[in-house]
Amino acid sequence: MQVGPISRRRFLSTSAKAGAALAMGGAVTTFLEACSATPNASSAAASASGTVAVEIDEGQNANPFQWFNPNMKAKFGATTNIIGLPFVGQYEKIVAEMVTRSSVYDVLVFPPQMLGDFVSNGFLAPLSELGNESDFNLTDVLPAYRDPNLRRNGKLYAAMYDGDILQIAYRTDIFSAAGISQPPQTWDDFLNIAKELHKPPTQYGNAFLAQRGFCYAWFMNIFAALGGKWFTADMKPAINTDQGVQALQMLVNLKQYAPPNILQIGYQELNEAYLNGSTAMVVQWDDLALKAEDPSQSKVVGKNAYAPCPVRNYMPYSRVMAVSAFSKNQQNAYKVIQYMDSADVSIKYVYDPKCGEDPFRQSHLDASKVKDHLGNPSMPAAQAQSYVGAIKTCLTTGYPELSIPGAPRYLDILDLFVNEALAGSLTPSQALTQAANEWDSITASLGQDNQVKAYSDWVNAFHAAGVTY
C-alpha cells in the first residue's frame, strides 16, 4: 500500500467532482443501458483482445498480476497489461472515466469502501451474469470478507484480492529486555508500554500512520475498540460522542511517543520505521510482517512477534476485484479474476513479502503455506506461527470497514479533520464535531432514507456474517 499526502483544497477540488458526478443520477447509466444498444458487443470483442487492461493503486500490490502473466497466457491466452493509479485519488479518477462510460479499464481493483457508490451508479458488471459463482469458490472466502465485500442487492460484483487488518508488531527482544511479557491488551497498556520504551533518538516507543491520506484508519482501530459505531440507526453520525473523543485524545498522545516526523509518516515511512529498528512496536496493516522477516527489506529478522490490536482490530482497505460494466473484454476480464482470486493461485501471493496483498481465504491460515510466489518460506517456522496466530485472532473480533454509497467522501472527511487533530490545529472535540456536521451533509446529498436502508443493509451483512457490530 502507498499513501501520500493530499491538501485540503486538493481534496475538497476532487471530492467535490466526484460527489457531483455521482450526484447526476440519470447521467450515468446502468450496465443494461449502456449494453442496449450492442448486445453482445462485449462477448465479441473478448474474443478478438488478449489483453485485459487492470486498474489497481500503481506499485508493489500490482506485481502478482505480473508474476501470472506467463500462467494466464498459458491457461485461457489473455495477458494483463497494468493502469498503475495512486492510492490517494484512486476514487476520483475510476468515477471520471466510469462516468463517461469509459472502456480503458477492462478489470477494476479498488477496496470494497467505493463498492456502494459503483454498483448503484452503474459501474459493474454483475459476476453472476458473466458466468457461475461457483468459479469463486465462495465457501472459503472468509465469512467478514465474503457478502460484505463482495455482494450488493443479492448479486456478486466482485472477487477478492486482498484481505487486510490492523495488527501490532512488536520486538521480542526490546519487549524482554525491558521484563514485558506480552504485548499490549488494552490501549492505555498500549500507551503505557509506549511511554516506557521510548528512548530517543535511537529508540521510538510506537509509530502509526499520521500523514493525510489514511490516518482516519488509526484513530478508527481505537474507536472500535471502546464500543463506537460509525452512525446511528437513523445515521446520525457517531463518532463525535465520547468515545469518539477518547479515541482520538488516544492517538493524539500516541503521538509523544512516536519519531518526531510523525506528520509525515505514510504506508512507506510507517514501515522503514520498524524495519529499520528504531521502534520498538507498530499498529500496521498485516503485510509488514513479511517484510519484518525478509532480509532483503529488514535489519530485525527474528526479532518480531505479531499480536491482534487492543480488544478489536479494524479491517481498512482490502482489496476487490470486478469488471467493469463498460469494458469491450468482459469475458477475458471474468477469467482474470477468477484466476486471480482462486484458492491455488492466490495462496502463492498473500505471503509473498514483495506485494501487498493479506489473506482473504480460510485455506490461506495455514502456517506452512507463509511462502513467497515462488515457493519459498518467507518467514521462520515460529514467526510464521505467530503471524498466522495473530490474524486469525484478528478476524474474530474484526471491525467492518464503511462501505456504503458515499463512503470515500465519509472517509475522507473524517481523515481530514482527524489529520487536524493531529497535527494541532484542532482539539479531538472539535475535529470530530466538524467531521460530523460535513457527513450530515453528504447524507442529505445523497437522500437519509436512501442512505439509512443501505446502512442498515450493510450492518445486518456482517452480522450474517457473524460480526459483532
Given for the second form:
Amino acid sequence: MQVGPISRRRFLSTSAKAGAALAMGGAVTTFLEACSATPNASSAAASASGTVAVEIDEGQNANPFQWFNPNMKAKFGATTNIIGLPFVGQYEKIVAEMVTRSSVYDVLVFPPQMLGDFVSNGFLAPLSELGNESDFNLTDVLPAYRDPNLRRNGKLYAAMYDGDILQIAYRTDIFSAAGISQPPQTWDDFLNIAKELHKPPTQYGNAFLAQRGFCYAWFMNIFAALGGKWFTADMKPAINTDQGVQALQMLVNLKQYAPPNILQIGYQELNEAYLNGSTAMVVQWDDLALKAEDPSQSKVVGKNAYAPCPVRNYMPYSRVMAVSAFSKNQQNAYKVIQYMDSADVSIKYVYDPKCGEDPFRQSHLDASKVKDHLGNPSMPAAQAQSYVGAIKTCLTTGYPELSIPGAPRYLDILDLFVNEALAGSLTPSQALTQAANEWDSITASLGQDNQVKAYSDWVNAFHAAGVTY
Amino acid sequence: MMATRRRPSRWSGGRRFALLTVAPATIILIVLSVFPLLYSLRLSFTDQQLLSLVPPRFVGLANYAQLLQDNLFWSSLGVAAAFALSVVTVQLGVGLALALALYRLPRYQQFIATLLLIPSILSSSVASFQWRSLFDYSSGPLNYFLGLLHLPLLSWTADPRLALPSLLLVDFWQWTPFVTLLLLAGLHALPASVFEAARVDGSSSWQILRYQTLPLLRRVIAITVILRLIGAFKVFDIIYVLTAGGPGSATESLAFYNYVQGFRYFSVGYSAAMSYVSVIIVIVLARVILRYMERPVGRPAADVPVAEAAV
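Now the other one: the form predicted in complex with the partner chain, given that the block above is the form predicted alone.
Entire complex below, previous chain first.
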C-alpha cells in the first residue's frame, strides 16, 4: 500500500495518539497497581486491629468463632467477622465469589468434598507456605480426617474444624420394653427392629434424612456396609451394582417405618423427630447425642444409647478451615485457623450442644472431656461413655466421602436420583443407572485422565491413613 | 448572488442533543443487555465449565443436541409447562370472576383493591418462607385444621403428588390478586355506552359477558396471560425455598434446572444453550398470544346468534 504525505501525517498523528494512550494506559495501570497495593498496605496495618472475614454455613456452626473472639483478640489482636452462607447453596456461593478472585473471605470453612475443586482451581493458599505444619499438631488429628481431608499434592491446605460421622442413636427404654437387648448389627436387623418398633402415630420405628440435599449420605451408609465403592480404578461408576440396588432398596423399605413426612426430613427435622421422643432410633450425625442429653433441647435425656452403624459408618460432610488465596489478610487468617484447630481450644467446642462440631483429634476421644465451652458437663457420664465409645468404633469402620474435583457435582446427582427412588418416581435400579450415566458425563467433562489420577491419589491417601476402602 | 446554504452537520443542533440524550440509555442497554445476550450466545456454542481444568472448546450445536437427549431437561420442561398452564388457566379464571364481582361493587372497590395488592408486593422468597411454615407437617396451621376435621395430615411439599399443586397454591395466592387488578382496570376502560346499548336491546348478563365484555377485554386478557406466562415459566424462588426441586425432580422447573446446571455444576456453556431454548419457547408463545390479540374484535355475521342478529 502506498502511503501519501497526508496519510503519513495521519499515520504520525495516529501513532502519537496511540503512544499517548499507551503511556496513559501504563500510567493508569501503575495507578491501579498502586491502588491495589494500598489495601494490602492498609490491611497489613489493619492486621494489628485485624478483622478476619470467616465464611461458614450460617447457624450453630459459626458459634465457636463468636465464643472465642475475645480470646483471639487478646492473644493475637484479631477478631472474626462471620459471613454466614446458607447450608444448601454454600458451594455455589463460594465458587461464584472465588472465580472472580474476590478477597471478601479470609478464612473459608467448608466440607472436604469441596477441597478437590478449590485446590485445583487455585482458590486456597497452602498453610504449609504461610507457616509451619507443626503449628497444627497433625499427629493428634485422627488419621481418617488427616491427610485425605487436609492435604493435596503434598501440601497442607486445610485444618480440621469438625469431624463428622454417622452413628445410631436409639432409645434404651423403648428397646428394653420390646425385649431388644442390643442395637442392630446388620441392615436387615435394623429394618426388622424398625418394623417392630413402628407404632404410628405415636411412635415411629426409625427416621433418616430423606430430604433432597443429603439423602445420598444415608444411601452411602448402607452401600458402604455392603462393600460398595464410588468408582472402579478407571473411573467407571460403581454405584449401579447389585450392592447399590440392594442398599437403595433397603433405604426405600425403611421409609415404611418412618414418620409420614419422611421426604421433608432434613437435618433439623431429623434431630427434632428424635428429640421430641417420637422415634425409636435414627441414623444421624454424631452431634445428635449432645443435643439428646441437653434438657433445653430434648425430651429424652438419659434414655439413649449410641452405637456404630452396621458394618461401616459413612463420614459425610465434616468441616475444614483454609486460607483464601485472594485474602489480603492471610497471616491473621492463618492465626485464626491455627487457634481454632488447636487441641486445647477445639476440645471446648466439639462437645458443646450449642454448636454442631464433632471430635476430630485423638485427644478429644475421652469421655471425661464431654463438656461445653464454659466447662460444664454436657451429658450424664453413662451417656458420654456410650457416645464417645461409639465414635471410637465408628472411626475404625469409617467410610470416606468423595472429595476429588467435581465431588459436589457427583454427590448432588447421586442425591437427586436417591431422592427420586425415595419419592417412588424411579426404581432403585433405574435411579442408580441414571445417576451412573450422569457421573460418566461429569467425568468426561472434567477430563477422564485428570479424574482417574485424582481418584487414585485420594484412595491412596485413605489407604495410607489406614482406612479400609 | 445566490446565498450558499450551509449543509447541517450530522452533529449539529437538535440532532446532537437528541443523540447525547439517547446515548446513556443506549450504552447501558448495550453493556447490560446486548453484550450479555451475545456473550451467552457465544457461550452456548462452547463446552465451557467454570471449574474444569480442560480448556473450553467450540462445540457448535452440540449443547443444543445434548438438550434433546437430556431426560432431566425434558422433565423440567414438562414441570414448567404444567406449572405455567395451570397458573394461567386458574389465575385467569378466578381473577376474571373476582374482577367482574368487584366491578359491581363500586363502593368497596378501592378498599378491596388495596387489600388485594398486599400479596403481590411481597417478595416471592418472603412469601415462600411464610408458606413453608404454613405447610409444615407437624406445626403448620394447614395440617392443624385438617387434624381438627379428623382428616389425614398431608405432606404438602414432600409428597410427589402434592408438591407441585402446593407450589401452585402459593403462586395462586400471590399473583391472582394482581391478575384481578389488571382485569379490573381493563373493565373500567371499556366504553359504558356499549353495555347500555346491549341492555337496552334486551341482552342477558351472560350474553353481555360472552359477546361484549370478553371480546372487548381481549387485549387486556392477552397482556395478562403473557405476563403470567412469562412469570410462571421462569418460576424459581418458590421452588428454591419450598422444595429445592424435589421430591426427586417432581418440582424441578426449567428455570431451576438451568440454575442447577449453571450455578451448581457451573456448566455455563450448557446452561447458556438452555437459556436460549427457554427464551425461544417464551417468545414463540408470546407471539402466538399477540397474534390472537391482533385479530379484529368483530365476528362474521353468520356467527352471530339469531337473537343478537335481530337486534
